[in-house]
Each structure stands twice: as structure tokens, then as C-alpha cells.
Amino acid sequence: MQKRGNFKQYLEPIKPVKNYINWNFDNSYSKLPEAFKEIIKPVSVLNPELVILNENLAKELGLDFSKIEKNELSALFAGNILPEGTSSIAQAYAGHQFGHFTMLGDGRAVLIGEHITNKKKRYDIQFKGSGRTSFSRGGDGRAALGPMLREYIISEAINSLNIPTTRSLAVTKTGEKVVRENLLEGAILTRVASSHIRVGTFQYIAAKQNIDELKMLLDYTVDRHYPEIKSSKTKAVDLLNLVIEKQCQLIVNWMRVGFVHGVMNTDNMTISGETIDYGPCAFMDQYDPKTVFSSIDKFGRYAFSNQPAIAKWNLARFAECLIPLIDEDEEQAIKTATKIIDNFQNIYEQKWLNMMKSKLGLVGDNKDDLKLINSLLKWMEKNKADYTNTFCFLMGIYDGDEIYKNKNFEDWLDAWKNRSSLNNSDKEKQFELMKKVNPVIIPRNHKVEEALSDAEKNNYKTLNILLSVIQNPYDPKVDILKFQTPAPASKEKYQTFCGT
């Protein structure tokens, strides 16, 4: 474990910090049994620096930090100091990562507690790259500003597209270097999540084979995200047929906006259906169903298009976890789980259509539907047209290029056009349902970039300025154009990285 540093500057003269931050925490996972987690707090660092506070996540969540100092916001937030009521921990769990099966554990991350807004939410508060853990398997358990800063602008474009989450509520440089391929500035993330509980915590229990255990974890993760089984009789397979429906949703929302998780390892797929972990994820520029931007990726495993089946490959592994429950004749679960597995295609299918024709602005159903929707998508591909800007064209809100005056793109507009007039719906309505759910702007890969480069210099503009315009993603108030564009064409492609 890393030595802890002489804080006494920080520590002597503060106030209980919940009396004037308004935290709330009411802290149920770390008082579960010994196998779900370790009780250990951050590591302190050695010169906190605040960068970014996310001051509408924390109007959300009741909390007020104007009353307090820098000095003492940086000391909080690199956990060199905890809010009164915290119980920290490190959470176990495993995952299939790349398909093979690891037992692991927060590496890098420390729980402290559980906040409960004045609305009586729940909200997990996590310290991300807060030092070593005995999960940390040989690494150094830290973070660098970089992934620290991308999290945070990733998670907050999500939210803003109005897709299920985890937020970043604020970025602390440690003012110490963390050893990559080089030296990089140190930093800490603070993530709130609904909970942290995933396929994979379900994973680790199941793989300790103690059916009390299990059967603790079920009734919790009810008890905290699914109430409404909470007396069923068959809670296994109501909370399995849940989580399904949650991440078809999920998905579905990050193909409609072309988001590329980029390392859908089933420790990254919460039961709550919320996104978490953003990697090496990026936005999609142009339409490509191979779409890969992990380096790590190396066989396009997490590929845009593969993402519908590899979430149904996870909610399998899922399954597994729960055969125990579901049945006490294990071949009659069996049977049960995979029935319930096996509809996962029917159910994603038709949200997508759903969801395509709304792209589309179209109303009602026509047996045509699904070509005309595909032969859009073959269109673009072929043609290496933008995702985002296609609809923004059909929609009158980007001007286009050349690319658009394809005879083949004028033919399918004509069809689309036809389509459109079967219902009589007039245009306004139509543009109204299209400009619900298609973004003028995502956070493009190059802008992303900017930002980061700028804030490894210490300059913070750009990425403030890249945060205010991703608010508005369907409406935005600013000068467009800039944000709209792509980034210019390379012979490189666009690489992401996972951080560790």
C-alpha cells in the first residue's frame, strides 16, 4: 500500500463536513457480509487540486459547497478528508473481460457511502483512483486526469442525451505522476451511480457457491432498484426479465446516438441499466457497423454493431448466476432461463425498429418500414456518410455537403417522403418527433481530444466550453457548426484507451 502523506494542514481545522455540504449517507452494501467487499479508505494524496465540480449534479443530489474553500473542496474530493457518515469500501466482483472469467474487485475505486437526497434517492458516492486495493492485482491504483476528464465529459454527453447513467460529480488532480507509457498528472473522479452492483457481482458471489449469499444479494438488489418484486414468488425471474428490458433499452439508446462503449466486459454492465465505466469509448462520425475505437479491441468484440448481442451474451452469464433461484430443479431453470434469454432478440428488435422509425419521424406501422430504414444505413455506409448529420439533414438542420446530392440518396429520400405522407402527418410534426431523439451535437472524438490536451496544459477553457455546448445536445444555444463538424479526414485511425 502506498504511505500516506503528512495532512495535518488539511485535517486539523475542518468542520464536520455534513453540516454545511447538506451529505446524507446511509451507508446498506458495506453492511453486507464480509465476501462482498473490503472496508478500506482512499489513500491521501499529496497536493489536491480541484479542476471540476459538476454544480448541477450537485443542485440534483441537495448538496452545497459554496460555504467552503478550495483548499478544503480539493481535500474532499481526493479523499484526503471524508464527509461525516462515510463507510468506505472497495466492492468485489468478476467479469468476463474479453469473454474469459476473472475474479476482481474495485482496483482503483473506494466507495464511501451512500447519499439520500431530500427526494429519498439513493446515490452510490465512488472515489475513482483513490489507490490501491487488495483487488489492485499488481497495479498501482490510480487514475490519470486525462480518462479521469473523458469520464467525466462522456458521462455528462450521455445524461444530456437523456440515456441512463453514471455521473461524474467532480475531477482532482492528486499533484502526483502516474507511470503509463509515461509519466501523466494523477487525478481522482468522483462517480455517483444508482448503485454499483453489476452482472459481475452477481458473478463473484454465485462463483463463492453460497446459496445464502446469493439469495442476500437478490433481495438487496430488489429491495434497492426493483421494489415492485419485492413480494413476487419467482423475484429471480422477475428481476432477470427486468434487467433485460433495461439493457435493450440502454442499448437502443447508445445505437441511436452512435456511442461505442468500447469494453462491454460484464463487470461494466450495471443491474441498475445504467451506462457505466466509459474507457475507450468515443462517438461514431461516420456510419461504419465495424466501428471499433478500443486499442485493446483488437478482433472488434465490442464493435457498434455487436453491441446488441454482446449485452445478451453478459444477461446470459447473468442467468447463470441466478439458476440456483430460479428453480430447485436445476435442469427445470435451466430450461426457464434460457426461454427468458432467448427473447432477448424479440425485445431488442423491436425497440430498435421503434426507435429508427422515431429517427425517422415515422408514425405507424408499414411492412416496408424496416427496408426503407436499412437501405438508409447501407447508404451511408457505402458512402461513409456522418450518423449524426444525416438525420440533422433530413431534419433542415445541417446544410450538408455534395455527399447528399447522391442520386441514390435522392431516390431514398423520395421513398422516405412517401412513407412519411401515409399517416398525413405534416412535416412540423414529424421534424418534432425526430428532434426529440436525434442530437444536433455529440461530443466529437476531435473536440473530446482538444479538450484533454488543453487540460494536461492547464488550460481548462476548452473543456468548459465543450461541457456547456453538450447540455443542449437536441437544442443547442450556441453557434453549432464547429461542434457539428467532423473531424477532418486522417489516414489515422481514431484510438482510444482504457487508462489502467
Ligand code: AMP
Given for the second form:
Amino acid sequence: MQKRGNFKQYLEPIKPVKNYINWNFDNSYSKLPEAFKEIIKPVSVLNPELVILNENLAKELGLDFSKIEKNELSALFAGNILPEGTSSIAQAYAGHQFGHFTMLGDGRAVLIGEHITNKKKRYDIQFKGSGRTSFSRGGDGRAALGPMLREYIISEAINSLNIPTTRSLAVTKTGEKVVRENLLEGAILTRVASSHIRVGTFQYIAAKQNIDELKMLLDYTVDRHYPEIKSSKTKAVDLLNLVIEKQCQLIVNWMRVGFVHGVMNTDNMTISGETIDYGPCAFMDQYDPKTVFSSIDKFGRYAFSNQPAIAKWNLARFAECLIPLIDEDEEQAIKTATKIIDNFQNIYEQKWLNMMKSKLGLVGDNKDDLKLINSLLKWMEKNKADYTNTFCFLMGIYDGDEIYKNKNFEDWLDAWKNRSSLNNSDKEKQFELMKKVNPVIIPRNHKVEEALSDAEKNNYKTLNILLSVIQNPYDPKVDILKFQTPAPASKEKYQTFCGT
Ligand code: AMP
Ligand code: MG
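The form predicted in complex with the ligand is what I want next, because the block you gave corresponds to the form predicted alone; please supply it.
All chains and molecules follow, beginning with the one already shown.
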């Protein structure tokens, strides 16, 4: 056991903090029955030190940290002091992890409360890495600095790419070591989400077989995320349809920018449709549908091209939870749910086709559009073309390399130009359409690693530069060219690890 320092001074909330910061807590989830949560406070840490604070996000939330001293901020974002109005809990949830069902829950996170903005938007404020809870099983309840900063970088990148996601408000070092393969610096991430309700939350409550609580979760979720179906007589069916729609949109967005989530377990899939849980995720450089980064994903369950199929599988698990609420007649309920889930493919494919067409700046419909798209993807795969840069090349903002001087590619370009001429718009409008959906900047893996490696040596300059660059992913500027170039070819495959 590590000896604890003098943190007692922080245990009592310091009241003036609230007035300066503008926290406005109104905690609804903590009022749900016992089965949903454990009431618990973050475990204080030895020597908190704020590493990064997301000023832009703070502004969006209407929070002002400018009048707070750094040591107080550090104590705040480590959970050593809690702002007035919080009601902290660890949330219960279950999950299919790589296909296997387990009862889980926040084993190293604490939801301190729900902050309401001036515009009346409700956000969960959660500390990740804040100590053990009753859901910790064998874990230490802690997180390491590298993975928390990684979540900060990638979630901010995903947000800037206009993809729904949880956000990162701050990262604080704890001054304590965490034991992984090596001894690592401990850290706490402050995560902001429209909620942390997951497919796995429904699985947990459904597994308890208490229909009243399941109904309560349904009502709570609808009130919070989909109030438009509040008075529906077929609430469960409507929710299932809406979540399928949201998740299809989310996965299509990931496919648009080459994002591989890496661990699409049902506990890592939100009901709100936000990307959550940035573990072994990464962006693909060379186009390869089989791309897997996670060292533990041996069979490619969560490979790039498998993401839609896995989303469907997860949504089928969600539908199973809703069966008792869909129809009193179980057989009929299963029939209804199956029909809805079977429609996933149609919804997804239509959205994907529209997305790919916008990547190519194609307007209107043409019967050969799918063929044209697939032949480009095949060519990219065969020629190991960079996914992001190929679309930049098509937009005329990337000079490209030798691979584009290729007869097959030139033939494809002719076909694309012919098809584009059918657009009812000029070339400029085509590029305008493309520039909105094709990023110039993604957080390249070697750049992320460089930033993390410097941060571990207490040098945060590289991290801050990277964060400022990924904030404008659709804005082509000459001085950011070095962030556009993929890492030089290496014999070793880029791997991400779950040692979080
Ligand atoms: P994740 O891989 O972050 O999605 O976590 C999966 C489950 O493992 C969740 O229930 C986490 O709370 C739990 N977990 C992950 N790391 C730890 C840890 N260091 N201590 C306790 N629980 C953990
Ligand atoms: Mg998780």
C-alpha cells in the first residue's frame, strides 16, 4: 500500500468554488433505485497536478475556471474536493465483452453529477481513474496518464470531425503510481457525456429481471435523450428504432474518417449515439478493411470493416433487453424486434452510400455509383493507398505520391470525372461538398505516440501543438503538412494496448 499524504484538508467541499465556476448540478440518475448504482465518492489521491484543461469545452459548458488557483483546480479534477451540488455514484452496467456476457459497472469511474448549461443541456461529469468501487472486481480502480491523455486527444479529434462523442474536460496526474506491465504515472480524466447510459446498462437491469426497474430505465432514457417519443404507446419499439438510426449514423461517420474503435463491447455502446470509451482505438492510414490495432483482438472481431456488423449484433442484444416492454406476448415481441433489427442493413447501407458519395462529391443518383465507390476502395486496398490522403488528392489539396501515377487509378479518375459531370452543379460546388466530409487532418498514430511520449517526460508542448492542429481537421493549411503524412512504412504493425 502506498502511504497517503496530507489530503484531509480537501475532504470538505470548499463552498466558494461553485460561485466562481458556475457549476449547476441537478442529479437525476443518482435518484434511481439502488440496483442502478452504488453511492460512492472518488478516493482522494496523494498529490494531484492538473495536466490539461479543455478551455473550449469549459466555455461550451458555461464553466469558468479562470479565477481558481492551480492547486485547487488540481484537487478539484482529482476528486479530492467535490463541488457543491454533486451526488456521486458508480453506475451499474453489464456487457458482452468479445461476445461473452459479464456483469460490470464503473470499476474505476465515478459520476459526480449532472451539470445543466444555460441552454438547459444536461451533461454527465465523470471522473475516470478515481479509485475502486464495488464494481472493480480485481482492478485497482485507477488509470494511467498515457491512456487518459490518449482518450483526451482522440475524443477531441472525433468531436472536431463533427462526430458525436463524449468529451474530455481535464486530465490530472494523481501523484501515485499505477501498476501495469511497468509502474506508470496515475491520472484521472474528467469525462463529459450527454449520459453514460449504455446498451450494457439495459443488459444489467434486464438481467435482474425486475420489470418495473426495466420500465423505469426505459422511461428515464426516453425522457433524457428522446423526449419526442415520451407519450408514445410503443415506446420500447420507438426507442429501438431511434437508437438503430443513431448508431448507424455513428458507424457511418467512423467509416467516413477511417476510425477503428477497437473494443465495441456492448458496455461501450451508448444509447445517445455518442462514441464512448477510447481504449485501443486508432485511425487507419493505409486503406485496409481488415485493419485491427488492438493487441488483444486476435480474430479481428472489431476490425474496421466489421464495425457495422458488430453494431448490428450489439443492437440485437439491446433489442433482447426490451422484449418484455415491446409486447406482453413474448412471441409477438420477438417477431417485432427481429423485424426491426433485420432492417439495420438497409438503413446502414443507404447512409453509407450517401456518405461515400459525398466523399466523392457526387450529387443525385446513378445506378453505377456503388460500383464506382467499390472500385476505388479495391484499388486503394490493393495499392496500400492512404485513406485520408487519397480523398485529399481527389480534392486537389494533396500532391500525392507515385502510387497515384498508375494506369488503373487514372482509368478510375476518368470514370469519376464522367460521373461528376452528371452532377447538376459546377466543379467548385463539388469540392465544397467534399471538403466538408473529407478530413485533411486526423490524429496520425505516430503523432499521438510522440505527444504521449513527451507528456510522460513532463513536456506537454507536442501534445498542445497536436491538440491545436486536430481542432481544424477540414482546413487545409500548408504549415500542417507534416501532420498529414503517414508514418514511414515500418515492418512492425502499429498496435494499441488495453493496459489502461
Ligand atoms: P473498459 O475496458 O474501460 O471498457 O472497462 C471494462 C470494465 O472493466 C469496466 O467495468 C471498467 O470499470 C472495468 N475496469 C477497467 N479497468 C479497471 C481498473 N483498473 N480497475 C477497476 N475496474 C476496471
Ligand atoms: Mg468501457
